[in-house]
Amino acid sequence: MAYFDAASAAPLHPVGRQALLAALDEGWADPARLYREGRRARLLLDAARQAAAEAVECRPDELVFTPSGTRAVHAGIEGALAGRRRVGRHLIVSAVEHSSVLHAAEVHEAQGGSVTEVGVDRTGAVAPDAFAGSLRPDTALACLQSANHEVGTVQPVAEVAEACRAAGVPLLVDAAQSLGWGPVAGDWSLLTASAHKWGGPSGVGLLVVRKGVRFAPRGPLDERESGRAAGFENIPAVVAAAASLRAVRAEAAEEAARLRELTERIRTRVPALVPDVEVTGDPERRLPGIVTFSCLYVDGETVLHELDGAGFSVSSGSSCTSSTLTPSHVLRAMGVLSEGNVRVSLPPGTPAEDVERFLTVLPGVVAGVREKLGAPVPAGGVRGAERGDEQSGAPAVNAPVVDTPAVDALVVDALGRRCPIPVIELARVIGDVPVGGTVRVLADDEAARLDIPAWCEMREQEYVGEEPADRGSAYVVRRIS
């Protein structure tokens, strides 16, 4: 089985495993006690803090261990906002932050605070000028991830941190995806991370608060971890987290170069092997091991199931793999295709042979899913409008097509059907209207709002816009080629 979902959780590093087993015997006592076992536990905890601080490039007394990366984010945001409540209650986040940041922003807004969400371009990157333009006199905190967890795009943290510093606003950086590859550049104020992203054990997060940053911990006070993370420290897990971080950093330069070559191989060859694919994320400013692409006319959940059966564990931002049946907020903010989305995130040590096998299996998997859905078949993989003579022999999905009085307009009723069905039905009939004619797609699936405009851009048709309908929405497309 080839595990390609390291962005969710990386396999435990061998050094981390050894440290965990050793610390189970040596680090079980209360590090706050003065007897021998307590002193031994304190030495292990202090050594782990020193090692983690060296990796972050901060002072040891600026770093605390939390029960998870999510808890580090929540504690960091809550504490920074509370510490600067006299300044104001305005919070800035990017539109592609991890859900832990966005959930904290929702709570802040529900409690009377204000939130500005800075948009991103189609690569998933924020513009430093746009971020700086959102700063206000009442801004208490700004948040920006170091690199995106879904598409791998690296954010301009140093430039944003400079603008925040000039405005006197602390910047919290979620470094969960990038910390294993190197320290975060820039004059940031707070930083969070999660050990299971770099090959440490789950249940360990980092929260760094630079000296001079006003910070007021929320909740009942606790003497542990400077009052910023309540509860007895999980010393064996903390020791393993620090040991694995040091180990992956020692291998980072060589392994990053190797994984970049493998992910570039995927980025280049998938569009050549599979027609109608959009590769997402910045092609240059990205993490070494993450590559994401979306396939037209594909049910993402089925693709993941088929790939799992073929021996590949991958992830997806498609709506059909979400418990809410809505597209990933990251893909939505980028304005890229969400249907058939596949995220490949390679853990260190991934064999090149596994990537080659993946590239061999993927075309057949996608073709098989498209055939089952009755999707149009591209003529030789050439981009352009699908015509009736390019359709597959598979039976059509029974979404009724109703002629309107005008001969140059069609209405596709896809109400009650999940994407990619509305997009497939649009593709099947676009050739039935003349150039300049329109197709109105009636759909009530949230993903259609993203996928129909994305289809138009990929197929060089004009997306006219969304219109209200009795049920759902009407998405209007004009044929221009």
The other form holds:
There are 2 protein chains.
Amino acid sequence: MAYFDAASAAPLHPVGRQALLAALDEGWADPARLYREGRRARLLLDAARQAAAEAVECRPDELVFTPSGTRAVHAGIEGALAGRRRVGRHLIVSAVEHSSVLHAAEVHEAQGGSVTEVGVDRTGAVAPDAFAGSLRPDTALACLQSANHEVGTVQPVAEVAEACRAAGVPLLVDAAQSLGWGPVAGDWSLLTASAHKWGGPSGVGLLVVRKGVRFAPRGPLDERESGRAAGFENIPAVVAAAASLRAVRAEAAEEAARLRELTERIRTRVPALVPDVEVTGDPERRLPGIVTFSCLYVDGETVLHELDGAGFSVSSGSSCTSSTLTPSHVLRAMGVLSEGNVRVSLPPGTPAEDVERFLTVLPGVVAGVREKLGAPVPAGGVRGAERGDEQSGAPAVNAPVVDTPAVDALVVDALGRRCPIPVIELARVIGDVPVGGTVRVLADDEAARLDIPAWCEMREQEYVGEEPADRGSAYVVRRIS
Amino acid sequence: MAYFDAASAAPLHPVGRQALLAALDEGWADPARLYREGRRARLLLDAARQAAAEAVECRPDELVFTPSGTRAVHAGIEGALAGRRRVGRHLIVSAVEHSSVLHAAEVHEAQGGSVTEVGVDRTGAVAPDAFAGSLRPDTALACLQSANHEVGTVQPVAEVAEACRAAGVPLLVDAAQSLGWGPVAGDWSLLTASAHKWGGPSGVGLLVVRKGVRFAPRGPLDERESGRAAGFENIPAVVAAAASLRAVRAEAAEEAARLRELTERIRTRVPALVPDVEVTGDPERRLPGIVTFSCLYVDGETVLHELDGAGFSVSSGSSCTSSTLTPSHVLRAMGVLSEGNVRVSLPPGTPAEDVERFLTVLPGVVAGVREKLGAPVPAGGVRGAERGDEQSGAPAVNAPVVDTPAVDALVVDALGRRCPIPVIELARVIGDVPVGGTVRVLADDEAARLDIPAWCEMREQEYVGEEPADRGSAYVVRRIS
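Form predicted in complex with a further copy of the same chain structure, per the form predicted on its own context:
Below, the chain from earlier opens the complete complex, with every other chain and molecule after it.
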């Protein structure tokens, strides 16, 4: 059994566990009280703040503990926007930020603020020039993650921070995915993080606000944590969080090299072992432990279920594994395939054998899912386009109504069908389309908007565009080869 | 060493500690995930919610876990006000609510809402009629604690809930101090609580919103906890909180009787052992473990310090122990003495010997503080008025400038002097005032406004009133006896 979803949550580090146990005895009292139990709690809280500040490379009085990374992000964005309200109400975020950032931006917009979403390239990275170009005289705050949580791509934070500094705009860095590996370089103004991502306990986030940054905490007054995080301090968890951070940092350099080699194995060998796979994210500028790939003609929920059965816990940005029925906003912003999406994020200490076993199991799992779905059988290698006359092995499950109103315009009706069926149906009929001719795929599943163009890119066919239809949309594809 | 501040925070119950340890291993993963670690976390979270709901006597889907009691209060008040915004923007709170409630009310007022603060009697209880009388057609929400956190007085929640129900107004009950002792009776609509008050861990609050209550969560969208508490669930702490609640409830009836007897000893014996003491709060309708008293001519910070040195951890509502330099709003609303205030709140399991030792130590501690401050030596018993010619033992430390512009109007200048000095100076000169004559105490310490009238009440002198002065206020007292 191998847990490969460290980017969601990591189990508590043994050092953190020990610290938690000690602090349950010593740190349960109110640190605002003057008696011995209160003073002891205060000492523990101060020491934890000092340790966390060292790891972040900030002053202790710039750092407060929040009840979660999400709360740190919400409080950080709200407070910075309110603090600079006189400057303006423009907020900049990258399109691939964590949902907590994007949801805070939605609230800002609903309250009359304006938001610019800076796009990313196919690797998931923002371009520093594009980010800098979105800065305006009325920009109150800019937000950029240190590294992406779904594909592991590291963002050019230092360059963006420099541009923001030059424009006098504070930059908030969501460092949730990277803080365990090292401090965030560059002249940022605010920083947020989440302890359970680095092997700390649940219930602890960090919010750092550099001296000199205008900041006006929102919400009801509360004296605790410099007025920036209301509620009784969770000192045992805070102590465990700081101890875990120190412990993972001590192992970080060595472990980063080891995990990077393991994820490199997945990056290079999965496309060789599994046909029709797209590995996403930057191959070089990336976190050590995260690798993400998408498999054509595969349903994300089923592949997760099968991998779970085989002893692997991974996550997916496919629409069918989310409650919103839309593919991950990160994959969408990157313009890459979302169907059959698998994110592998290795916790520190993952044995190489687990990765090897994963590479052994994965091809069979994907092939099995494809067979069940009646997906086209690949002709030869990853980039080989299947041909219609080779579709034989798998029975055509739920064959679509194929209508031919004109020779030039084959129509595939995939209305009401969920990802990956619309793409599978497209692949099944492309052989019937004359070279130069088009096919229209009618679909109302959100994922089709992302996955049909991605399929065209992978298959070297031409994606003509999307047309409105009575129900859903018509996605038009021209056969090139 | 005896910890007598359970109303601030209680150490983790052994059952909660065990549950926490188990859940650290089993409940660290994301409960929204489909793999085994996620499913296991989800099962633990569901079971904890079920157990907490049973203790509250609500449905599990009415209860969410928040990161603290304060957050539960903030989210509950904001959400209920927003949900009933069409009805109106009037909010009712009692004057003795926890600061988290009053601070949320301040935010509401700053945003254009209106707030009615319902006063309390000298025991700290609201009158149901007065509370009901403040209900208006535009009242969106009413808030009443189940019991007061500083003096232990139990509020008439069931009667108030009935009046609110009849008016169609939801009642939010802050049950932080009472939930460990039992469910809150009456037809309330929302309820909040805090786990570390009942022997659960820090980092867990409860917010209950009855089905049918209009509720619109504020802040950025987040799918966790029914959208009512953003951020990654702290499942180990939640499991420990639910287990602790179940454990303290199992012991509640027996322990309540035992602690009630111990606090009754303090209630009855402290006034006999220590002269010039006012015991506050309702003698009957009160929590089992809390007893509060104030000592004339005593500085709260020093008495806490001395008690700490003698091995007792207690808290105080005196102004000199708070960072705001104002006496506790609870004591102020009750109109009782705030100087030398001591709150004793016994955790379950407190041995009777500790209380006996406290009763042995307290008289000497108070006498020592009074001697240092040069307080008048009491003539005979608690209600005995000291006479000027009996002030001999203690030297007059920092004697005030006593000015006599007219025979009828002695003036004591206590400007710049902190509690309890203004009252001490008043007591020192009252013997020089002819019966029927008045004395003016000039003071700029906030506590004087509360403590000079309270002294008059205790000493059976007449408090004439407060007059504006060049600096601070002049408090006018007429000698009656």
